[in-house]
Structure formats: structure tokens, C-alpha cells
Amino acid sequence: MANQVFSQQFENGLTLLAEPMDWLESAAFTLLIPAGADRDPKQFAGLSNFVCEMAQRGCGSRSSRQFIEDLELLGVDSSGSVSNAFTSYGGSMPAEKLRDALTIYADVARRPHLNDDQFEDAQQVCIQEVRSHDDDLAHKVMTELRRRRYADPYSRVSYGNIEAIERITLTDVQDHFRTFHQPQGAILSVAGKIDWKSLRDHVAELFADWTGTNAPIEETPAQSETYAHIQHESSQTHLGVTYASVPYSNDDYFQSHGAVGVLSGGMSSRLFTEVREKRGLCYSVYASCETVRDRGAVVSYAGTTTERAQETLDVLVEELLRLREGVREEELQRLKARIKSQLIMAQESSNARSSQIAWDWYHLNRVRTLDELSSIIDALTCQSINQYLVDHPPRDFRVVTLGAAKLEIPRGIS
């Protein structure tokens, strides 16, 4: 495994990392740059997403035609999307064309055009991108769900809605650009065949003049209710369950971590086993850990018909209460192997690897080594995830149901 990560912290704020992974003929980037959701003005939700569609539609000296074609040129796989916290954009691709892509970059992150030419293509674009959100309700009550946990602005999601995209202007997109495209807080990571001396050179000649710093966020406390319901006429129902847990920060993460995984994660966790398969209750259903800045929790979702979604909720409702009895050592001894295999495979993808060290990097202000990652899973023992059950229980919950009648909160989390 890969032992050593470098680092460059360039006066402006942006931090670079990379992971020589020799083995490999491939290299990837991920650029985050914090200008996520976090960043929209309430009136214009979805604009930091419509600034990196617009951002991708033309930069420097090539027309959106020339971008796109001198990208699969170099056999580039690349993605620009926005999350809560930044607009990332990344690509893997040949390692020898690693240069010529960053270069590329640099201009999409830096000198994009945003002309009136391509605005409206990128609203529609937009626009679509709410309307498949909206058509999704599984999406929509784990949206909701989300929104009753964090607090705003982390709940929001990146696309915003039809009304505020139709009301964004081309000024609002420049604006809002010059305002947080900015290098301060911004991470870039690069994994693969890469030799460390000459990338930190290219980088500094394509990054290191980049100005701006970013504003602070202001926080708005989520909503305290227990339960909500979202009216929908189907025989379908959508569950959407919360628990509050630690952040990937947090020294216990992998504890949580590890017996989440006993519930979900494979065909012999405890929810695929007792909710869908002995009693037939629903089509899906799953948790996971989930970190948004520096707070954590457990979200579950299962989807079921309306005459077994009362049913559905309470079972869904006891697995996750029933962490508090510990876990098993045939348990643990599974989620171990699904996670070494991730592991192993991670050593495999300067794409994955390039992503998790960025995701490191954000949330610890380090990187773990593949070879830390597998210690602190072999160090996991069933009395040490027993004992964070015992001291942080499944506790604050949050229930959201999208279907349609309202249900009963089951005992022991009202």
C-alpha cells in the first residue's frame, strides 16, 4: 500500500496533495473549491450549481466546443458537480496527460467565460436537474429528512428549485463567482503515477497567483420536530429515519462506523435480513454514517407500500434501536472483509484515492494512508463498537414519511 502523501500549502490558501501510486499507468484530480450550496443567497438556491455548469461552457481561450473536445483528446473522464460545501471538479485519466488536464482546469476554476451565449442552455440544464430531483421521492424525503437534522445552510441541496433558477441573472452568476471561486480554503488532490517535485511546479505556475478569500457562513438551527409528513397520493410509501452521531472527525467515527456496517452493507446485515427478506416488508433499505461539516449522524431509508408502511417504520425503527445490545463477532468479521476488499480495490483507482485524500484533508486537516485505514479497521473488536453503543446510544431521531397517511411514531423515540 501507498505510505506517503506530500503536501503544498501556497500562500493563497490552497492546499495541494498527492499520493505517488507507481503501480498504476493512470493519474486523477479532484478541485475543491468552497463554493458549494452553503455559499447561495436564500432568494437564488441553485445558483453555485448553475455557476459550475456556466464555468464548464467555455474558459480561457477555449469556445464550451473546444473544452470539451480537447478533453477527450487527452482521454480525460471528468466531472464537475457541487455539494453543500464546494464545487468540485475532477478527472482521471492517462498519467502522462495529467498536465495538460490540470492545465485545462486552471482555467474552468479560474478564467471561465460566462457569456450570455451559453446562460440560457445552462438554466434549462438547470431547470432539468430539479425536475428529475423532484421526480425522485425517495430522493425528496431523505432532501427533507436532511433538512430536519443540519442545520441550514448545511441541510441545502445543491440544485435549489425551478422559481429561484428562473430568477437568477447572468450578473448573479459573474457575481457570485468573483465573490467565492476563491483558493482560499480550496484543496487539490492528485493520486497516481505522478512525480511529486514536478507536479508541485506545474501547480504552483498554473495556482499560485490565484487571489481571494471567502466570507464566513452563518448558521440557522434545523427544525426540532420529531416526525413530518410530505401529502403524496401512491401505494407507495418512502421512510426516511435519523439518529444523531459523531462526524468523520471524531476519534470514535470507525466505531460508528462499524456497527452501522452490521446493518447495512451486504446481503447478511441485519436490515437486508430482518426488515426485507424474513418479513417481505419493503423493495429497499438501508443506513450509513454521514458527516456534513463538523457534525455527524445515522440516516436510514426503506421503501415499502402503503398497507405495510406502518409495519415497515416500526421494524426499521427496532433494528436500529436494537444497536444498543452490541454486535456480534460474526458480524464484525463480514463488515471487516467488505471493508478491506474496498480497500484493496481503493488501491486500484487513482480516481477513488484522489477523492478520499481531498475528503481527508477537509475534515481532518491530514490524510490517512491506506495503511492507517487498515489498521484502525483490524483494531475494531467487538467490545470496543459495544462500548460506543453503550455510550452513544441512537438517540435524537428524526422520522420523515412521504406517501399517503400520516404514521405512528413507534415507541422509544418520541
Contents of the next structure:
Amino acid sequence: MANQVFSQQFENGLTLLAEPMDWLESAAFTLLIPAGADRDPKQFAGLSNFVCEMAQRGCGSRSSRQFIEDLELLGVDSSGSVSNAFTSYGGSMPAEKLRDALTIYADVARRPHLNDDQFEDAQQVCIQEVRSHDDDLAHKVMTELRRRRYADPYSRVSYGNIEAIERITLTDVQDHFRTFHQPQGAILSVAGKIDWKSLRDHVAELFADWTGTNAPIEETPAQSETYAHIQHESSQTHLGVTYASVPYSNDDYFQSHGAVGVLSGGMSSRLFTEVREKRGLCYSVYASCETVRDRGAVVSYAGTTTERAQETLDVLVEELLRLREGVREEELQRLKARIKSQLIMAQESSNARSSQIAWDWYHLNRVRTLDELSSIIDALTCQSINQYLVDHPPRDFRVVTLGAAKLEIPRGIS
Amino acid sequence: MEFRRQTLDNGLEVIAEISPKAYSTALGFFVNAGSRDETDEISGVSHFLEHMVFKGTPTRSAEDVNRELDEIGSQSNAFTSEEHTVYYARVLPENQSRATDLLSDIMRPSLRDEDFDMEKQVIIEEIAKYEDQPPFGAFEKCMAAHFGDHPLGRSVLGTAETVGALTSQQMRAYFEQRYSPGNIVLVASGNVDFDQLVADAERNCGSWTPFKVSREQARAAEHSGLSVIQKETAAQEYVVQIANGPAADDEDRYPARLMATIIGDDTGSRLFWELIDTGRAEFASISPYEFQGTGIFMTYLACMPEDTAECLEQIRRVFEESQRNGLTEDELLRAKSKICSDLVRHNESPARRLFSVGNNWLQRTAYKTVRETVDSYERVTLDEVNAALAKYPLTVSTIVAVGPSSDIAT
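Output the form predicted in complex with the partner chain next; the form predicted alone has already been displayed.
Let's see the whole complex now, leading with the same chain.
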């Protein structure tokens, strides 16, 4: 797995990353601009998302329609979205079309029209996006759970709320774009069949004279109650449970990742075995490590019919707490086999590598090669994971449920 | 890229698209068994059986199966549709044999009563999960309304009642009607050692006893109409429309797919510019589904309840205008570019090729390289696209709406 990652830092603060994958015919890019929901003024929740929508409605020499039609002609599978930390654009395409696609996206990032004639339609699209989440009950639970885990603005959803979106004016959109869509802290990553030197020169032409700087973020602490219930007459009760953990940038991250990998992710993982296979309590159950900026958590979900919800929550929490007793050698070996397969198979996807190297750079200020990751996984032992679990036992729990009846919080976490 | 096939004496076919440079090997058993092969009494049995296949064999417990799938670092799963049940694993090439042995073994499951009773609870939870999710059963209800007595009208999951009433004897009887080796194909893609695959299949599956299998393939009668199902707790209205489309072996499926892309792709299509770009609807798109003997175009709309009648009217106008005046060369060029670029990118993933190669074989007993499929799209003329639209009018459809509205004035 001898992959090589090139990087170039431009004076304006933009970082270009590239991983050549000569065996592929495709290329993919990811452009992260540090203008996420965390930058939205409180009264304008959803403003970054609104700007992102507007930026894709005409830019440079292209109208809204020409922008989409040109991407179609190039065969670019494109995306634009806002996360907590970033406005991000991405595309995957036949490698020979990368140059033209990046030229178009330089216009999206730097020269969107943000015109009045697109404003009302864009506002309606943003309102539709809020509405689309109203019927997603699992998403609702996990959103409420994050509000109890992370300080504001790190727990925000990007789509805001309808009242705030209706308050936003075209001037707000233009001002927000001018303030936050700038190169400091921006990352452009590319993977696939590429030539580094010509890519670097082309990106320099497109972005080297981009200017602007970023502003600091103010935090408000998370709500501290352990348990919240959302009443809803649904078929299932949806359960979200989280405990504090370490972020991706922490030296111990892979110890935590290893422990959670024993809980969830494989067919023989503990949650799937204990909650679903042995007791038939649910169809969906999982736990995963999550990193938001410089903080981390383990989040877990299960959905189950109301009459079995209490038992499901009890068993789920029991398994999370049982991690304190450590993991076993055969569990670790299976986990390693799974992760090693995933690392090797990642080489089949330019899209996956493009996102991963951008993520690495954001959290680590460098990119881990597949060989380095492989060594980290090889070095994991039961002893190292179990020592980590002794030092950092699952604690500081939060629980959110949504369904027809409130539940009792199991002992040991309240 | 090389294609190879071999048929075992008992009728089990083994096929592979081999790319020696791939990093992974994908393999799967594709079974010609799905909800269209059921009766009302055993509705949901194909999908329930798919779960039970992972519950062990005379030599492996359910825990053994799950443990071994993880030991070989596989990404494995299964799914059931109206016509097929597919069991697959993606592994590193060095684990091809172990994966073949394991998947072969579970294809002759024990179907033990205690596992059956436990897994029934999981299926009932799965049904409850989909009851809480958009589009709240609108797709199944529209299939039922569109197909009427035709077996494709049956839901894949079944209901809590039909699944609750199923017995393990009924499942065994169903297994013995559908899981004949001649009704199953072992498909592989990526970095495949074909000789080893055939040897492993011979050793593991050679003793499976063949029996006769048949399937009803009548073409569905055309239906049309609108029904509204009220769900007060929903925030949005979800509307599914089904119109007739080409069957799996109809040659006009390429122009028909291009037509669906031009009119109803989720970006850049006529519906997109009318409904999505303007923010009038949350979602509006058309997807083609091809079955044996018949096919459909499914138009899916999600919008605010108070806008439903207007959105449906706009969709009808887009369809009528398209049918009256035809589509354009520019639109066809962009649709071809989108579809073909997508095909070429998918070619880099053995896992994705597995489903294309397997599906093509099950539907048509045919193999096509990505290049040949791309050529099939590139050759299509505008006249053929417009002819497909005339043959399969989108305006003649069965419509089911689920959401807060009790009525939709159209």
C-alpha cells in the first residue's frame, strides 16, 4: 500500500493535497471552505447553507442552468453541502475532465453571482431541506443527543430553522460570503489518475490570488441534563446514547476506535450479537466514534417497538458499560482483519481517498499514508486497548429517546 | 477484463468478470426468488428466509457464521427484491476460497425453529422501522394498487401479520421450491481466481439436488387512479406514481432509461428545473424498474402537504408537454454523458460490478462489458427516446399519496 500524498500550501492559507492513483480512470476532488454552520450568527441559523445553495446558482460566466448543464456534459457527479465546520464541494469524474471541473468550482468558491433573481427559489429550497428532516425520527434523536454532548456552535445542524431562513436577506447572504468564503484554512484535495505538477500549476492559477482571513468562534456550553424524551406517536422508539471520548487528533484515538469496533461494525460485534441476534430486540443498532473539531464522543443508536424499548435501552447501556471490563484477543483479531480489508479496498475509490486525505489534513495538519495506518492497526493490542479503557472508562452519558413512552435511565449512567 | 462461465452438473452456474489488477474480490449467490414468487399466505417469506440463511447450517451456528464472516475481513450482506435474493461478500483476493466455502455452506441453511422464532422478532422490528420512515409505505401501496392481482403487487417485507403467522414448515417448503441449483447463479467480480472458484463451488455445491422451478411472467394490466392515505403524524406529503415501462428483456430499455433521466433525474432534468430548483418540492424524480415480463417508471414526489395538488399538476404538465413535443438533442447528449460517466466510474469497484453482472445474467442470461453497455446508450437516437415516451406514457399512472392530507383535489 505504497501511496504517496503531495501537498502544497499557498501563501493565502489554502492547502492543496493530491494522491495519485494511476490504476484508476477516475479522479475526485473535495474542496473544504471553513464556512460551516458554526459561523452562522445565532439569529440566522442556516445562513451558511443558504450561501452554499446560492453559490451553485450561477457563478463566473455561467448562469444557474449553464452551471449544471456543463457539469452534466463533463460527466461530473457533483455535490455541495454544509457541515458544522465547512462548506464543502466535491466531484467525481473521468480523470481527463478534472481540469475543467476545477475551473468551474473556482468560480463557485470565488465568483458566485448571489443575484436577487435566484434568492426566492434558493430560500424555498432551504426551507424544503428543513422540512425534509421533520419526518426523519432517527435523525431527530441524534441531533438532540448532540445538543447535549457538544457546546454550541458544534452541535448545530447546518440547515437551521424556517424562522431564521425567512429572516435572511440577500445582503446577509452576500456579507456572509464575503466574510467567510476565503482561503485561510481551506483545503482542496484530489485523488485518482492525476499528474501532480500540472495539477499544482493549474490550482495555483485558479486559487493563488484568492484573499481573505477567518474569524474566531465563540462557544456556549451544552445542556447538561442526562436524559431527554421527545413524545411522538411512532411505531418504534428511537434511542440515542452517547459518552465522552477522544477526538481523531488524540494519540489514543485508535485505542478508542478499537474498543468501539468491538462493539459495532461487524457481523459478530457485541451490540449486533447481544441486542439483535440473541434477543431479537431490534433491526438497527450501532455505535461509532465521532469527532467534532477538537472533541470526540461515542454515539450509539437503536430503534425498537415501544413495548421492548426499555429492555433494548438496558441491554444497550449494559454493553457500553461492559467495555470497562476490556476486550478479548479473538475480538481484536477479527477487528484487525476488518480494518485491514477496508484500508486495502479504499484504493479502489478516488472519492473515498479524496475525502479521507482532506479529513486527515484538517484534524492532523498532515496525511497518514495507508502504510502508516496499517502499522497503527498492527500495533493495537488487547493490553493497550484495555489500559486505555481503564484510564478512560465510558462515562458522562447522555440519553435521548423519541417515541410513545418515556423510559427509565439504567443505573450506572445517571 | 475477462468473462468466464461454467455450469456444474446439477445446473448451478458460475460466472465471473475478472480484473486481475483489482484490490478486492466480490462474490455472491444470486437466487431467482423474491416476493413475486410468494402467495398471499406466505407474504414476506423470501425476505425472512434471507435473514434465516445467516442463522447457520448443520455444521455452523449463527454465531459461527457471523464470526467467520468477520474473521476473513469481509464486507458482507444480503438483500431481497421482488424477483431476486442476493447474498454477497467483498473480500481480499487471498480470502476468496474461504468466502466461497462459507457462502456456499449457508445457502443450505438448517432453518432451526428457535432461530426462526427469534429472527421473526427482528423482521417485525424491520417492518416497524419502515413504518416510521418516509415514504411511510407509499411505494408498496402503489405497487399493490398498480399491479392488482399480479404477483409483483406483493410487498417484499410482508406485514407484521403475515410474517407473524409464518411457520418454519412453510419456509422450508418455499426453500424447496425456489433454491434449486439451476435457479441460482454464483457470480464473482474483481480479482478472481476462476478455476479455484469453480473447484470450490464443485466441492461445496456439487451435491445440491436439482428440481424443477417456474415463475409466472404475465405482463401487468394497465391501471390508473389516485388514492390518498392519511398519516397525521407525518410533516410532508409523499406521493408515488407508477406508469408502465419496458421489461427486462425489452430492447427499448436503453432509450426508456435515457427518457427517464431527461425528464426525471434528481438533478438537471425537466422535473428538477420545474420543482426542485424552484424549491416547490423537496424531492421529485423518476426511476425505472425492469422486471421479467413487465416494467415500471416510478415517479416519487415529496412536498409540503398544502402544495401537493399543485406539484402533481406541474408534474402532469411536464409529462404532457414532453409527450406532445418530444425531448431535445441537447438533453439527450447530457443524459448520455451523465449515465456513461457513471458507468465508467462504477467499473472501478468490483462490488458494484458484481450487481451489474449478476443482475444482467439473472434477467437476460447475458454478459456485457461496461464498454458494451456504454455503446448501447451511445447508439440511442432521439427518435427512439421519443418513441419510448409514446409507448410508455407517463401520464397514465397509478398514484398513491401518504401524508397529513386527507384529500388531494386534482
